[in-house]
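Next up is one chain by itself, shown in structure tokens, the form predicted alone.
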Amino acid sequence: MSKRAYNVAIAGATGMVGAELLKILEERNFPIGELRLLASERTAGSKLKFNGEEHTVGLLEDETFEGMDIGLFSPGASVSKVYAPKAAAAGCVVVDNTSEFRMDPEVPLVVPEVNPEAIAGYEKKGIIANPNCSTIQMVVALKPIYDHFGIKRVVVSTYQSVSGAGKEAMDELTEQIRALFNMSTPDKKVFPHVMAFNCLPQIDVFLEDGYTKEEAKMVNETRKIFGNESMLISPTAVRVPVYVGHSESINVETEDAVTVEEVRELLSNSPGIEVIDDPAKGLYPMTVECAEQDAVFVGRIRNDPTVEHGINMWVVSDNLRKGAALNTIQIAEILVRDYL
């Protein structure tokens, strides 16, 4: 890590990802000079602590990025669309956690364990995009397999926690559980159906082809990250009544012959991955144990006998950490180490 201190602005500091950004910056001792916390009028003026000091949250405005070196953004796509280019124009390199710039061909889409070299492309617009949470954990698990055996096709089903839809979604799940236990009718505001004790096979809106926008993100983002527009990916994204942590059932058909033992050893020695895979002892990744952890956890690695070269695996990660804030900060760490 660089010995120089960098001025860092956090846009969306009072949100769930903003809170994780602050926590992880502190945990990883990121070299911060001035810290500028920014939010909308609704929460500007509130106080947040960082490294034992209280900081007042400022209002996100046009001139708030003057003198900043790095902007960590998670304020919502519509806000990033307006302010990320303004921050970049002021000389502040933006790492954006929203969906706004992910598919912009002039903006690198980065997962440090997968394509760190893409960060060099930040100079075109001064912006680096953070992928979707469900995409991040999938590509971390796929990268070693892709490099060593090639990937012909991926079929993925996600089991995504409600925190992916924000704090209001978590509150709604709590209220619905309380209502059902009290034999009353639960309210629905965030989700189109009752989320409590339910699995909702819809995340975001449906597109003309019958897939949801979330599923399309997984396909398009994965292809961009791997630089392979012909990669075959078939996703189904499902919201489940879990507070934090996304799980994914991933079926991989490889180009070359592959064994379970080879995949297990390969993943065990790959950055950002922790293998928990001893089903006989009841050991496999679960959200309750993976929450607040940095790694992408992989287990239930097994052969798929229905194709010539196939592997099934179960992948779990904390969507607020590796799926959002941690990945953002890892990008910033490479920025200060190699580019700024």
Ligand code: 12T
Contents of the next structure:
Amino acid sequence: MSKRAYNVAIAGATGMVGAELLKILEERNFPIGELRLLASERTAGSKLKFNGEEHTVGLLEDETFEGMDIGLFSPGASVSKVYAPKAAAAGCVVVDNTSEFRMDPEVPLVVPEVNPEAIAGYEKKGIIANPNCSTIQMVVALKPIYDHFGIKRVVVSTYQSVSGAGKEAMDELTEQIRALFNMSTPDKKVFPHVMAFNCLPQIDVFLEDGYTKEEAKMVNETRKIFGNESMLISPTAVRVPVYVGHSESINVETEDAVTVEEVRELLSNSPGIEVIDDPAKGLYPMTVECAEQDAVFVGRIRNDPTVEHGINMWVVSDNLRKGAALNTIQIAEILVRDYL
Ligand code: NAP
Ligand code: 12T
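Form predicted in complex with 2-aminobenzene-1,4-dicarboxylic acid (12T) structure, per the form predicted alone context:
And the full complex, kicking off with our chain again.
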């Protein structure tokens, strides 16, 4: 039982992550007093349902956070940059889903299965950051291996769904598929190239070293979450025409000797992970089955014979749930249980 009810504001309530936040708050019976749903001028005044009741969406403004205890933010980085500090100044602790504060040394970056203790640092700025979706599912799968065998180096390639880029991106994929089936030229606004029936080796912008910002986020955020600045991670982030669910091919070179059976057993008994790995029966994780689920799914666990000690694995999770809304709410649950 929770100690009391908490007033919760959701910034970006009308977006893909916002919708998932509302669903999960309901499912997990989060102890909510007042609920304030906030978005931009585009949708302010519209109505959203929560626990069977209609709530009118308000406009995200300077005074919106008076009397609120917790702010769950996903309105985009530039908006969080302005409003998260305002919310925190009003005494509303923010759990922010955007990239804005993740690398701020005074803001904890948290995945509850990996570094829940970091939440204690929320007091410095009143903000806790939720990592990037691709980082979250990777670190959940790596944590038990890191603790038991030590990790020398990780090589990861992602297969990321379009929902990671928001509602408009999902609509763009649908419109492009429709256009191509009708023999017309597809329009593009969100993605840099046609997304339908294509794979784009670019997520977010390019940096000077030739990597994309999404790839840099995976390296920097993973190091911060593990508290290991020298961890070696070599990433390639790819967008694929899947609506929900990110997949990752992860190669892990370990310090100590490791067997496939040990890793299967270890991951099967680790929090937040479900192993689906029965090659004889053709069983492995796929986005069509892992979407709308909470776990990080791991399969295709196999030995890497090209290094002294290493394994390969295939990791799938719902990017809107564990990759965003669920992780945010797990952080909020610990916050109310242990701190507020
Ligand atoms: P989305 O479907 O495009 O929704 C964006 C939301 O932000 C909508 O509710 C929108 O309101 C609101 N918004 C936009 N500009 C605003 C403004 N000026 N003031 C107030 N609200 C504003 O995007 P999404 O997929 O939900 O993602 C939202 C953000 O969350 C992303 O920008 C990203 O930073 C973050 N995100 C993080 C992860 C992660 O890796 N953990 C995953 C996905 C997304 P309107 O409906 O009124 O426009
Ligand atoms: N570019 O919150 O486009 O850092 O899939 C999340 C998702 C950035 C983020 C995406 C992105 C973030 C995407």
